[in-house]
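Just the one chain here, laid out as structure tokens, in the form predicted alone.
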Amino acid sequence: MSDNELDLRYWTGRRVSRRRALAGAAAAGAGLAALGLVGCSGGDDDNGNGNGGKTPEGDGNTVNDGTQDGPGKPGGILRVRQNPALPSMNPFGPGIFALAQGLFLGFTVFDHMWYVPTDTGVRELFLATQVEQPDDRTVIATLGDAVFHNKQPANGRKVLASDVAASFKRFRQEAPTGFSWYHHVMDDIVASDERTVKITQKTAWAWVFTSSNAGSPIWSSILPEEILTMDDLLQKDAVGSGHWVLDGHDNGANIKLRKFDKFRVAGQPLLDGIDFRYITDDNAGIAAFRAGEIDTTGFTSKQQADDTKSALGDKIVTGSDLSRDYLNLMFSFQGPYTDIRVRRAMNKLIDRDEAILLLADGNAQKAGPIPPAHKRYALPEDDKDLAEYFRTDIDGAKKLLEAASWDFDHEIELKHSVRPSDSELAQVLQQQFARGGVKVKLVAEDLVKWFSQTLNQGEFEATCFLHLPYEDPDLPLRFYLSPEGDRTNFMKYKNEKVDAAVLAAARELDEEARVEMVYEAQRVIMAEAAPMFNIMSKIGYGGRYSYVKGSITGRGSMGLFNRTTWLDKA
């Protein structure tokens, strides 16, 4: 992220700390999880709140579409925990500082043309009622009938194709972090008439509809065109055409959402609204759930989930699911790390089995270049190349380092944020590398400094952290693309073989063929020892009171658009 992206104008509307903004980005899943009734947590990394990549029922193989409990009873207010407060209601940059509110509002207040759930990978239409692709670079969408919320300046007017085009272009004004579909693939987006949107691309792009592209829960949000430059209004309010209306908040805390009675799907949502209760302490959050003051919760561990279930019995439903987020280790592509023998040695020193035991009590899965929750695209567990990539080999690592003339007196500076998930991973890696005679010095940094300077400017020798739970396999692959123009790469890694394999998969429109090409891209990444080594994805645990019905589970972030939730307290 450049200094310009940290533009202080963002903070002039209301004085909030950048630490608060970054915390919001890291923990935005709190309210989102409750909306989807996900109610699971990856642990300390999201402050004990829910995460959109985890579901409260089943083992991740159980898919609920919201109709499993019957047609539902309209009415009622769902009560959920909120932590932290949102820094503003502005979904526009700079960089990650709009992530928290962008995600929250994108799943609630704003509508989209479509969304691609992770369980099927098949586009589901929202505001768009018809989509055509006359060629591999063009998408034409026909919009259905919808109106904006009855707030100024839109005042309940009809949603137009021009609103969609203007919203996309406004989001594109924000500088990209890494490879971006909006900047590097989309050529133009125009309104052909009131109901028709035409997208043209610079190249064929198979992922065009997914959540890292034109189906982003943030950057495909549709706002009234006239609000896009009203910075003062955007700081404090949100106007969209989504199923929830922003009814009020206390400087970003204690948010209240209310049903939009003119939403494009008649009768939905079933609930009258959602009340968020601002609770910063994890123990206080669990206590509020046990006392029946909130209806859903995330747990920091399986033990906490089991203890709560023992205490409340049949009053609650608990469950787990494999998260889409993942822990990783990165090296900067300079100095000794341009030698593939050094990179291979570093990967061989990682003991993923031990890390899973130490960091997740055994409740996690090893992660290759594509995290395991992306079931169609992640390499199978029995893949021989993946097994070799995961194999710990201390003696083999030492031989590779000796052959590469590694300086065993050198101390690797491993930077990490002060988030518990990142700090704990760094400590485990330090111990594992010591077994191979590799010295590691840990450097803990404030989260804002680590993200804006260390990671985004690539100012590190090595760094480790928890990636966000991406909805599609496209973004995890794009992190390996070489820097080019304004397309950045955290590691400054350049490899033509990797580029060719990743881009070939992205441009393959036939899904069956694309799956095989994604497999091949992962094998190239592993063979080249690309210097981002993924380690594991945790299993998250969460729960809800049994009177909360109509949850959508096993569908990734699709559950965050839940409009079928209802309360059965009769």
Partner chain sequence: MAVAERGPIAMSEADRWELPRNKPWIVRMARPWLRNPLGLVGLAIVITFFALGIIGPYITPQDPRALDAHSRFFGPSMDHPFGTTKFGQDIFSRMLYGARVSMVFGLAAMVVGFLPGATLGIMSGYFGRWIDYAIQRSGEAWTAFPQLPILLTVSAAVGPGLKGPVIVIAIGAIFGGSRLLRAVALIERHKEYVLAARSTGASEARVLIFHVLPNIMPFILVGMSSVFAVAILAEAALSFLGLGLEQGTPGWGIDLAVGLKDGTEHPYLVIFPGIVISVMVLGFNLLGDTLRDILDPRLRGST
Given for the second form:
Amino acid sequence: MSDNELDLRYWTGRRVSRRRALAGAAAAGAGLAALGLVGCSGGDDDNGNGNGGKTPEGDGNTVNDGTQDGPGKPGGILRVRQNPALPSMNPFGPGIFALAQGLFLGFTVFDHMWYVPTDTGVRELFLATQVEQPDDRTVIATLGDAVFHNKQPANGRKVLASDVAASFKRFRQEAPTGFSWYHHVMDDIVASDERTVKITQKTAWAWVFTSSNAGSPIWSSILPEEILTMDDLLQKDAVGSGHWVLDGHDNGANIKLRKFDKFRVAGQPLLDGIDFRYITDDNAGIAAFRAGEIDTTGFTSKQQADDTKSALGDKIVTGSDLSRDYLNLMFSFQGPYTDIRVRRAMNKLIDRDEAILLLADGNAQKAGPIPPAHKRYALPEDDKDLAEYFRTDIDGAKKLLEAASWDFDHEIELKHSVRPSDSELAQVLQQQFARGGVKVKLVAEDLVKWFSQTLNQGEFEATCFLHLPYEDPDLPLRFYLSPEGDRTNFMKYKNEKVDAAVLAAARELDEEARVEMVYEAQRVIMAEAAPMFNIMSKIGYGGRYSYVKGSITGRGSMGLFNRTTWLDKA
Amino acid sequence: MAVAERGPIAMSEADRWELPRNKPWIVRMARPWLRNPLGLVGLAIVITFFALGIIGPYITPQDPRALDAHSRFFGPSMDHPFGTTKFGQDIFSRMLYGARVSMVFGLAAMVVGFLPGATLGIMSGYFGRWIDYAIQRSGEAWTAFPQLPILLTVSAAVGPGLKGPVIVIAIGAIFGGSRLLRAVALIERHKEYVLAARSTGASEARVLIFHVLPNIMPFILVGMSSVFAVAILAEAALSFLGLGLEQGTPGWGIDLAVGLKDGTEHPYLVIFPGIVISVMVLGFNLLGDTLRDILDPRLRGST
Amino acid sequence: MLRYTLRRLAWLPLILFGVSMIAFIVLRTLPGQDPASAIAGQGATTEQIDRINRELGLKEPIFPVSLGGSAPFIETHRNSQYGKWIGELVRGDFGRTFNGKQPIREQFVRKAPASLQIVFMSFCVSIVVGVSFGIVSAVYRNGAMDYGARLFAVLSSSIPEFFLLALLIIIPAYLWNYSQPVGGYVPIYEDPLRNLRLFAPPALIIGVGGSAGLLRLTRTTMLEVLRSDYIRTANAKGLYKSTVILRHGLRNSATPILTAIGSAFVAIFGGSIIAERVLSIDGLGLWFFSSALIRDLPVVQFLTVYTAFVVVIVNLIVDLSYGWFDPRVRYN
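We have the form predicted alone; now please give the form predicted together with its partner chain.
After this comes the whole thing, all chains and molecules, with the earlier chain placed first.
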């Protein structure tokens, strides 16, 4: 398989197993860390498995077999773990809590016009059968034939262009404003007739179809127009035209999905349904998998994957995939940090190799401005500038700090949430900075406070955390854009060169040219030592019983739209 | 409310507190200890606990905080009796160091909670009246309510660290201490030696401090040992739930909680901290039980 | 007796009133409480936060009456948070969660059975183990059984429940690839085996952990009773030893034991939170825990008052049963 070759780059020399599994979920284009917040309601969301999205399907049907399994057999119910419970079934709100339900339902119950998988970066059409861009600001999509689930209030009626337009508009009201395509780029969306949708944009935007834009698994979901105002119904039930029908749930836990017989692709999905089991504790999840209570699982480490494999042998298949989430360290753009020498020094103090050993047992890859899972857009590993950016240089850092008359008695206040991923990183950074004589004081905060005040209001000197797994290179770049109007960035970082490079890439419609411009934007970000230093992306591990076949992996969240998983059981 | 006022447990125990009074209490108490090996074990554990709490951080064989990428997940061995953590830290060293956290937590709860509570209890038992009534009622209300939900709510609101928990534990200790000592003082004030001391013209304060206090000291010790046991358990339980200490601080509960993440692969990460916590709590419980037995001579095994 | 019961019950609303007020104060005034911006999420504008604050009424005064303003320095507020909440509660409306706007009553009704079962089972284990071991320990005073029982008591109150519960998950999976049916909840009448596989082990752990105090107290009280004149008389009459112990001994030591049973219940109630957390049991304890973490104030509030309610009722039952065991007790 050719994508094995592609993947070799990400395997840090390890032997590539033909059968790989994606442990991580997709939290494409979702607002930062918000899901962690929801996912963490259990208190211990260890994202070591790249499971940052924590959509219930995160531990779900994402194991790939390629095609060697032969033709799939219809039928059967897949049992997977669910964590967390969805607060409600309303994809619109309130606020960040909508992300959990929006993501889950967006991948299952709701249909979309298109989706852009991470691996290729090439748009795949879903409900839309044809897409035209008559000019660089207009998108005209023609819809195929599809019907809604046979439930109140849609009762199996046809999906119309007006449903698409109305859903987009409703999501625009609810989407966070930080910076989003819905607020800052999209001008209007109208249904010209039953089958045609026309999107107009305020500016040319090359990323329009990707997942943090109009291809969001959340905000591009298509709901029947009449349900959009029925808040009570939305909270209890979800009605879409996606491949799964929401069959039942216990207040958002133990969700049952059943096959939608009239899905627009005949014969799919192959499974009769998916049953989610609400298991909040990771150890309990692994125990349940070992005992055969659930069919698939994510692992928290390679060791866990290996141990489980040796305990269960051929009964299970394990595999791995590079996560799209990534750890980073951020400084607030004020005081000494407005001095580029200080910022450069801080980056030189980070020992990414050691961090990878300590935090991921060596199973991770260093992350530049765009994390390595975005194969097309991340700078290649052998890139000169990237290598320089990654180089640890304690003496060099000391010299820079001295030149910038850094106060070595000053204790940097590094705030972090109590999530294991974040507080572990903080400990590693503290030790690494001490080597350069830079004192760091760790300040642990509970997740709600850290997220809503520290990060969102920018009330920090330094903070470090695990980003969500974004699906496209657009969002990771956007974090560096200067604040303007209601557009913000966490660091309050302002740099015109960075803005120009990032926006130039976003407005370049030609793909080949855009890849180069994205490279260039990353080089500018690194040269300017923009105060968000990405550190690494971990490799996630997953497993499944051998009878689960035909899943898709290595394609980002595309795997979650998978409809060809089947069970090879008698 | 006749039923509630009977206070059957504390009263009856206090009633039995009759030992010869011609020697200091510490001498009087020494003999029964020798007959009670479990009590001695408890005492030894408790002494170890305080010793570690004071000197623990200075005698760790390895730096309990330093991260070492090359000694991760070593199982128990001669070099690392309890193994090493995910960050290559020596768990044995961390356990030695961690005693400090629990001791300070327990001391804080004692100073802020138990001692004021005990004072209040003695005063109210000794002087009675409305203050007695008020303390009784509020104490009943507090003890009737499960502590864990309160701990959880306050800790979640106050954020990481032990500030929140210490407040809750201290409030609990105020009520616990006042209840226990009130019952004791209630009995004590009618005893002959008190009447005798009073009849010599000693002031109430003098009687209280020089006569009553030495006699109720063992009860104060019983109370204190349970405060420490509760403090150790509370720190551990909260850290276990992700609400106590910050990760990275060497503490028993937090180390157990962090170890649990890799517990399925490396059970020793969970087992050793768990055993340390259990042994320490056991020590305080044994000590408390033995004190109680000694205070209650009729139930002592040999009589 | 009836009058006593009624009078105690009359106190109930007052106690709940007090508990709910305290819960309100703690939840709404402690630092770090900003549910609106937590809900609003990344990059939310002040207007969005204001809107959430308005929707949830979080900027209204907490209590209907407050000090301040001009003479008489007492202000009344029509839309106070507490006033609204208690008004709805009285009408049987438990409110809605912040996080998802789900009716609390519906979730409560669904989650309660799992929690009740674990509390009830642990409670039974506690009583059976505590009382029976206590009696045995007293009857065979200073024998091997006595020491065994006492050692057992002190051990079970020293080993933290969460430690044992964690081992309960890790060890069987590690050794035998066995797991309890974690997650989900099957009512006992639907699949008794599956239900008990999930609930019996934690009930045993929590129950035994909560039995220590009861055991110690039963032993002490029994020792005292066994030494009394009427037991000697009963023995002299030639009654069976078991009859003497159970009919005369236990009955006469009932009062302190009942008190201890009351406090054992309270301890178990707390312990069930940890069990639900570790075993992923979707009950009230887990709900309370996760809601406290994300500041879902209505849930925490409601569950606090509910817990107080249960505890008060259990204490009342304990108090009333004194009379049943011990006719000397008069309620007045």
